[in-house]
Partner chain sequence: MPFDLAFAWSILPDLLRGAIVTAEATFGGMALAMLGGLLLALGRRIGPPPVAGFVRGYISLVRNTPLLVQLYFIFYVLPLAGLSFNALGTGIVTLGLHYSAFLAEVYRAGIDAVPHGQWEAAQALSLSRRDTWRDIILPQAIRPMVPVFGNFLIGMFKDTPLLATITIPEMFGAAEQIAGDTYRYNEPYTLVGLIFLLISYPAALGVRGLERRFGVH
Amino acid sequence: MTASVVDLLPNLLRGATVTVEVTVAAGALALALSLPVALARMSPAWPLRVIGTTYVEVLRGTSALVQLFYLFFILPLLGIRLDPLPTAIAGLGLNFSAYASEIVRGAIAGIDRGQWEAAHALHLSRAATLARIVLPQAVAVMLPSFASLMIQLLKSTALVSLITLSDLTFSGQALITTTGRPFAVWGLVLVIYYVLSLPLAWASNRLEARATAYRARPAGAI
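Will you show this chain by itself, using the form predicted alone?
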C-alpha cells in the first residue's frame, strides 16, 4: 500500500509544479494590477473611475471559469491564440486583480483623512503623500487579506485543468483513470494543496509582523 502510494507522487508533484507556477505568476499579475485599478476607482477624474469600476464589476461579476473558457476557446476564433499556461495566468491573474484592487482601495480609504490634509498643508503632492505616508500604513492592513486571496488563488488553479493544463488536479484525474484508486489519489491531492498553502500563510504572518513593527505600543501595554 505504501509503495503504491509513493508511486503516485511523481505525477502529482509534476502537476503541483505547474500549480505553483500558475499561482506565482497569476498572483504577481493580480498584485501588479491591483494598485492602478484601485487608484483609478478613487480618482477624481470620472473617466478613470468609470473604467476602474467597470473593470472590477465585470471581472467580479462573471465566473472565473467562463473567463478562462473565453480566453482559451473564443479568442482563437478571433485570431488570438494562447497556450494553456499563459491563458491560465492571464485568466486567473485578471480575475483576482479585481478582488485585490478592492483590498487596496479599502486599505487606502481606511487611512485617516487628516493625514492627507496634513500632507497637503506641508505642500506634499498627492503622489508623494500616497507613496510616503498612506501606502506604508495601508500595506499593514492589506497583507492579511492578500494572504487569504493568494491561498484562494492557489485553490482556484484547479480550474485550469478544464483548459487542458496538466496541473495538480488534472494529474490527479489522469491517475484515477489509469490506477482506479480515487481515494488514494484525491487524498494525496488534498495533502499537497494543504502543504502548498502553508508557505503562503507563514510568509503573510512574517510580512505582517514587519509591516506593523513601526507602530508604537498603546499606552499601558505590557
Second form
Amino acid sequence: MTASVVDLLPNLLRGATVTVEVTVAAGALALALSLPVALARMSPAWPLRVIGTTYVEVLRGTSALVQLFYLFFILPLLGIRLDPLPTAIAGLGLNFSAYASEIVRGAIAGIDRGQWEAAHALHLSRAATLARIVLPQAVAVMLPSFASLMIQLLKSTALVSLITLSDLTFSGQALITTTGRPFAVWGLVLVIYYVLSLPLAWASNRLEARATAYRARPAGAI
Amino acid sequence: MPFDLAFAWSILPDLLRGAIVTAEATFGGMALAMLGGLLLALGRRIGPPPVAGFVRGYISLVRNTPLLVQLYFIFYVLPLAGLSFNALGTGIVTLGLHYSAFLAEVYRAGIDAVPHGQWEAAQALSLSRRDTWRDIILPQAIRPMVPVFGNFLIGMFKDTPLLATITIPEMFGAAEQIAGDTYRYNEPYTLVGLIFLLISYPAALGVRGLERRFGVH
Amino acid sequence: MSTEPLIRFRGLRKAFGANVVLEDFNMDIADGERIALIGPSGSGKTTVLRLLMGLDTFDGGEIEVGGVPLSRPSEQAKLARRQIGMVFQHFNLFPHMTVMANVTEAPRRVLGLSNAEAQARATGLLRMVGLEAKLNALPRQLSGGQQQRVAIARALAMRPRIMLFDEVTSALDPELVGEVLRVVRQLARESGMTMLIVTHEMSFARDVSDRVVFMERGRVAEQGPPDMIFRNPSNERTRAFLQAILER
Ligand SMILES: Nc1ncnc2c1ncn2[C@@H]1O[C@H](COP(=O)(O)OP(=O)(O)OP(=O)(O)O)[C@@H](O)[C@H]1O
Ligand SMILES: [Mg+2]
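Could you drop in the structure for the form predicted in complex with its partner chain? We only have the form predicted alone so far.
Now the complete complex, all chains and molecules, led by this one.
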C-alpha cells in the first residue's frame, strides 16, 4: 500500500504543476482585468457602465464550465484555434475577472466619501485622487478577498480536466484507469489540492488581520 | 458561425427536461446543505472538543478542495464502502456535503451576531438551553442569513453542470449529449448558457432585494 | 477692501429631491472679510460651503468668485475655485499617508512644487499649528484635535485666498476643542484671508468674525456685526435660536 501510494505521487505532482500554472496565469489575467472592468462599471458615462455591467453579469450568470466548453468548442468554429492550456487560462481568467472586479468595485465604493471630497477640496484631479488617495486604501481591503478568490480559482481549475488538459484532476483520472484504486488516488488528489490551498488560506488570514487593524478608527474621532 | 434557429428550437425540449434534473439536484442539494450546515455549526459550537475539532478539520478540507474531485471521490469510493446511490443521489449528496461546509460558516456568523443580551435574557427567564437555542437564538440568527442562503443556492445551481461528469442527465449533460450526437456545438451550449443567465440573473436581483429587505450590508 | 465683492451668491437654489435646502440664497462677501455662518441644524449652512467648494452642483442662481461664475464648468471657473480651501467636520485626512505626505500631496501634484519646496512649506505650516514633532506620524496615531490641525495645515499649503471651515470642532472631544479654535482665531487675526466659518460655538463666532450671518430654512434670516447679532438681534427667530443655544 505505502509503496504504491509513493508510486502514484510523481504522476499526480506532474499534474499539480499544471494546476498551479493555470491558477497563476488565470489569476493574473483576472486581476489585470478587474480594475478596468470595475472602473467601467462605476463610470459616469452610461455606455461604459452598460458594457461593464453586461460583462460582469453574463460571466457571473452563466456557469464556468459552460464558458470553458463554449471557448473550447466554439472558438474553433470561428476559426480561432487555441490549445487547451490557453483556452483554460482564458476561460477561467475571464470568469474570475468578473468576481475580481466586484471585489475592486466594492473596495472602491467602501472608501469614505470624505476622502474624495477632501481630495476635491485640494483640487486634485479625479485620476490623481483615484491613483493616490482611493486605490492605495482600497487595495488593503481587496487583498484578503483576492486571496480567498484565488482559493476558489485553484479549486475551479479542476474543470480544465474536462477540456483534456492534464492537470491534477486529469492525472487522477488517468491513474484510476491504470491502477483501479479510486480511494487512494482520489484521497491523495484531495490532499494535494488542500495542501496547495494552504498558503493562500494563510495569506488570506494574515491580510484580513492587517486590513482590520488598518481600518481601526483614528483616535479622537467620534 | 451559423446559429440554426430551427435546430435550436428542436433541442429545447431535451434541454428543458435536463433543466428539471438540474432543479432537483439544486434544491435537493440545498436542503441537505442547510441541514448539514446547521449540524456542523452546532457541532463546532456546542460539541465536545473532539467533535468540534473534527468538524473544524472537515469544514476546512471540504471548503478548500474542488467539488469535482469530491464528486469523483464519492462516486467511486462510496460503492467500495457498500453504500450505493444512483447517480443523481450521489450528485445531491456531494453538493449537500460540499455546501454544508460553507453554510456552517454562515450559520456560525449568524449565531455570533445575536446580541449577548439575548442569552442573558433567556437565562434570566430560566429557559433551558434547548429552548433558548430553538426559540430565541436560531430564529433571530436565521433571518439575516436568508439572502446569503439565496446566494449559495445560485452558486450551487451554477455548479450543477459538474454532475454531467458522473452521467447525471441534467441540462448541461443533455447539451453535451446533443453536441456529441450531432457534432453541433453552437446551439446546445449557447442555449444552456442563456438558460443559466435567464435563471440566475433574475435570481441574483431577487437576492439583492432580499438583502435590502432583511437589512444586511 | 475693494467695493466689488470677492464672493457673491445670487438667488442660489439647491434641492435634494423634494427637499428644497436653499431657496433664493443671497450673500456678498468682501475680500478679507470673516463671516460666521450660524443657524439651526438643517438650515443649509454646510450646503452653502459645499456648493461654493464644488462638492455638489446647484440647481439655480449663481455663485461668483472674483467675478467668475461657477455654474458652468470652465477653465476659468476651475482656476477661480482653486483659490478656495476647506476644512471638514471629520478632518478627512488621508489615513495611508504620513502627516507630511498629507500636507505636501496637493502642492506637489496640483501646483507642481518640488518635493523640497513642498516640504519646506509644510514644515512651516505644521510648526504654526504646533505639530512640527509629528511630521512622520500617521493620522491614526494622532488625537482628533491634532488631526484637525493637520487638516488646516493641509488646506493652507495650497495658499488659498478663501478658507471654508465647516464645524471643525464638533467631532472633537470637548478638551480638544480649544487647541483647534486657537489656530483658527490666529488665522483670522493674522492671515488676511477671506474666511467663511460655520460653527455652533457662539463665543468663538463672536470674536472671530466681522459679520455674523444667521441662516434659517435655506435663506439669510438676519446678519450684522457680531455685537449687534448677539446683544440685540432684531429677528425673533435669531433670538430664539441664541436663547436655545445658551441654555444648553
Ligand atoms: N446629500 C444629501 N442628500 C439629501 N439631503 C441632503 C444631503 N445633504 C444635505 N441634505 C439635507 O439638506 C438640508 C440642509 O443640510 P445642511 O447639511 O446644509 O444643514 P446644516 O445647516 O449644515 O445643518 P447642521 O447644523 O446639522 O450641520 C438638511 O435637511 C439635510 O437633510
Ligand atoms: Mg452642517
